[in-house]
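Encoded as structure tokens, the following chain is the form predicted on its own, with no partner shown.
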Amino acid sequence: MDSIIKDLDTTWQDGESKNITFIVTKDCQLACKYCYLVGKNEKERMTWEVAKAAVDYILAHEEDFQEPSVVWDFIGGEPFLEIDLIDRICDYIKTETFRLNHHWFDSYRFSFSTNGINYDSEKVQRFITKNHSHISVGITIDGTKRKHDLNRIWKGDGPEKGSYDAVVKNIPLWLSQFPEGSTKVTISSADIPYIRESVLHLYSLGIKEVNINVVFEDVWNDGDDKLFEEQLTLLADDIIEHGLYKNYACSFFSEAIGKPLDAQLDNQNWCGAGKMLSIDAAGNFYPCTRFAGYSLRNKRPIIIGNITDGIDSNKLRPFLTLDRTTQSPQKCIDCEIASGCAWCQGENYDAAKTDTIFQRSTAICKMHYARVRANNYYWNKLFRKEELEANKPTQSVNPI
């Protein structure tokens, strides 16, 4: 059947997919200092019975999930700690969608974001080989050993020990299987000085696309924005002067950011909270994993249903009304550089003064301003370089 699925893979419709996330474990080998998962533990692991019931509910309610494609997402903790369970779930999804002639049978992805530590294990590799035509895997590596080991440390009571060496050894294998694979880099206050060297280091490893963002939590100190801008400006110089922009990408630089937004034409919610669906080990449904208990510092989880009773439309409805204007303060609506300024719906809820999802956190405001200034520098310098090269006179050759 896998060969049949591979032949039908052209039916996948990118950008028109439902995202369904299984929180298969809350355990992880690491204790990353900036991790928003404050409630990680070794006890809460999804059982096969819960996973099967979740799949059965979703597939039996096809009328409620009409998106033409689906992303079956598996997270933790570290999802590959539960590779046996994941393998069983994915096999079941394939056989059931085939048996039911479900419209997702030939239009799906299995998606993973992993710390990369056990990527080369026999079971993980067997799973990847079996599902390669329908799988996407991103390995999180923060950059240089200095930057990575500053935050991404092994859990335990002993002296801090970074995980860089255990991750970087698996990058060549990962890129051989997913040559266009991208990584996700997180920036916190402590590691701002290492942004430039880290992006260049990831390029040197063969990673062509570096998705990089600052944490949404209110952790920023005085002067962080200035240092942030300096690092991005230095990075811009390197990328442009060495022509790296021709083959590599960094999400900090985009022509789409730093512009005003029309409140009527550009009024979408930044994320898909409410349009996504997440399931935890107890079989509870959430509008996003950031509303599960282990993601929240200050608030109670928001549960919108479960595998037994289904989705409660009344609890889901507020999330479907979210847009930029309903949750943003006036300064964000009037902001002249609003485009590209992101927010996390779960962090909005967790940081709000009341139990509301309609209060946007603005903790990253000064960091966005700094990013836009550096982004403008990048594009001005790049356009100037291309203009000069286009107008460079060609050397004439005298006829013999």
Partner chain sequence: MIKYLIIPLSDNAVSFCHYNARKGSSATIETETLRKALIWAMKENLSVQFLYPSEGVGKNIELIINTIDHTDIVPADCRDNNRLKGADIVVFNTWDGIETFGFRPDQSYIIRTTTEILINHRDGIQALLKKVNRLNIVVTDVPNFNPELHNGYQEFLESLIPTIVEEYSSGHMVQLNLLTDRIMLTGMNNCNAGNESLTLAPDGNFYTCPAFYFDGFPAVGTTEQGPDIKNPQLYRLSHAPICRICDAYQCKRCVWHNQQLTFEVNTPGKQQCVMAHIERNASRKLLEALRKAMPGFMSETIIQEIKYLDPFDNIKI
Given for the second form:
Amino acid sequence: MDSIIKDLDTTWQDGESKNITFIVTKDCQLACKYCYLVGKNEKERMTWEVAKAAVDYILAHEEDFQEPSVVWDFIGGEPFLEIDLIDRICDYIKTETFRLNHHWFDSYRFSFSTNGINYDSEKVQRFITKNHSHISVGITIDGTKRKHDLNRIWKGDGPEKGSYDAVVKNIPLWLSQFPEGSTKVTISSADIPYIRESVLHLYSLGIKEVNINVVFEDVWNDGDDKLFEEQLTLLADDIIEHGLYKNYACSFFSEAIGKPLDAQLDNQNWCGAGKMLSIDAAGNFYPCTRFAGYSLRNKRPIIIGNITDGIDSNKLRPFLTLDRTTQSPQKCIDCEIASGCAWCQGENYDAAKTDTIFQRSTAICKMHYARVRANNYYWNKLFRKEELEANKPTQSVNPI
Amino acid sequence: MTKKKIGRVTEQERDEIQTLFERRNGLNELAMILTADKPELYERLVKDMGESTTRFQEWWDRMGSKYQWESAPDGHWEIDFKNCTIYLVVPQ
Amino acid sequence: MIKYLIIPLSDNAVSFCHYNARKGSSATIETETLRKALIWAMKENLSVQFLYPSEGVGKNIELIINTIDHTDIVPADCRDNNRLKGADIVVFNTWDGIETFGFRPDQSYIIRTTTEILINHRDGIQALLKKVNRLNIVVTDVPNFNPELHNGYQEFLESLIPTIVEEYSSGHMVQLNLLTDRIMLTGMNNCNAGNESLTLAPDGNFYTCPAFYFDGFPAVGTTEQGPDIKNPQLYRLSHAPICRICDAYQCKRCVWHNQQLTFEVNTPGKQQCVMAHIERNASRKLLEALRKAMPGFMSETIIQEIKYLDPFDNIKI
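Following the display of the form predicted on its own, present the structure of the form predicted in complex with the partner chain.
Expanding to the full complex; the earlier chain stays at the top.
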């Protein structure tokens, strides 16, 4: 029987694509409280010359970028603040990949994570129309108004003001253009009481896929895990009782998580840092945006090259040889519920005792335990429901 | 509109049409920005669009003939790239 | 576990490895610091190695040094003749004076040189191999080991094989780190700074190795508090993804070069890997040549033929 449970959509050309990120601006209209970008500012905006040089370098070194597909990713701050630049970069990429007969002309996407505030602007809309079949846009909306406005507040002095109203007005337009659009929800300590209502609210807005995760930083208070488990359990009840699992997905619940991992067979790194490439306004290359200066609280940036000198392949060697067990403490290697416990290489680096990417941060340990307990509950309850419904006698059966 | 599952293709066949599909989309979107002031590129684009459309149609003809899929007046076939499934779509 | 303590006695103490000593400073370790450190070394059962400057050290330092069993590493241009005579290891930083130096069988020798200069001194090294029992060659420009130098380095190493075979055949078992170590070793035998050795610098603080002190890295402890190496597992072979699958056993696996080239102490740069593999492959040829000259020579030792020069290429994830 075909499953009637909606799966999370896998990323486009997952594992087959190179992810190249342009940090087009470090500015944003918002000042979200959980934002890991500690060095946001209005000055560092990418120029056309830097962007063009980056594209030229990448396309001229096809032998070093052999992935069959590419995702050209644009982030900020808020990327759509630089829509004119982005439009010019994308036009240039299309023209140049065609002119050079580059293999990426046949397999590319332009990807955006936006706060959604100026999504309906004329320029953004014109850009979307022009590139529609190659665009992936995620609008970040954190859930109900009270949950969203708790963290996602406008930048500036004066009393705190949430951004929910400015974002939610654009959701219908976005979903009409990208019906499979998913949103990204971030949970920190203060958000936990609103998880259930927020996921349900996002479903009610028509968002079928909610990618949600707890922040990797060490922000968790005593009792957060209990509250988290309770919220997920309540959410599980709602999703199952109202049959929402048929059409909607929430990344907190996954059959694959909560199992032990083999030290040899399941030893791959979780994070794709090093396989990606990020470029900032100064034309520096990073293994991922999280290693740029504006993302780091305690450490110096890890620069792996620049648009003039190219990539220093020695700087990529640690990233490309990093495996799960080498960076994990023994408790993680022995953990009975290790699968699905994520980490961010940049946060590991930022939180490490030395300047290394080989020390895994375990700040989310108790939150993962809580998630796994709720996840077990979800699947046990859901499978039992399906089982009972499958065995339910129908009226067409004649009693003997 | 009705949508009926009528068959499947192999992953290799799916990859073939997906590449053609991607190229055709790329060419269409490039056509929106490429102007006649770059005559060499423009000519290449027009030629490529013609060739891609032909190869695209050839794939459907070849597969239709190989698998003998059901058809309908005013209907058309669609492929789901995720699972290689072919649908017959008929407007009502 | 730390087994060795290296003590450069001053800022201009001779380098015995890849790094360069600090120029323009001759600051000497304080006697009280040295005394405390040696007491600590005795309690920890450490073997101590002293690095001397060319001008030697004062009487006060001499007296403290002699309170502990130790190894003396002395520059060949040391102006204190007694010190030079008593040295366990003599270091040459230039080729000047090598030809006329009075080499002795009970001393080991280190030559520090750039790759290109080394390649041009083939005859000098061949002559030296007849005079000494142990010679270590330390290349001081590993980060510049680019593909244009690969063939020259390989040819240089292979050119030494006939001399070594000749010496062995006549009963002189000369050791040259770049060629004979790989034949004798059955597992990785690297520098192991941070894991087996530690450095007490002239400033009175502990460092992973002298290079980290001279290159301006932060200390890993003080003589008051003792050493405290953070993330110590990263200095072990088990936590070095490239090195733990490698069989270039003679490689120095220099954690300072690792830090310089890849920003990680446990990850070597390509230059170090390729250089070590050229040495490994030349060692393989030396073993074959020795077996031809002396059938049955080290018959248990096998060095496989391999197709790569950088083990990274085998494990890229």
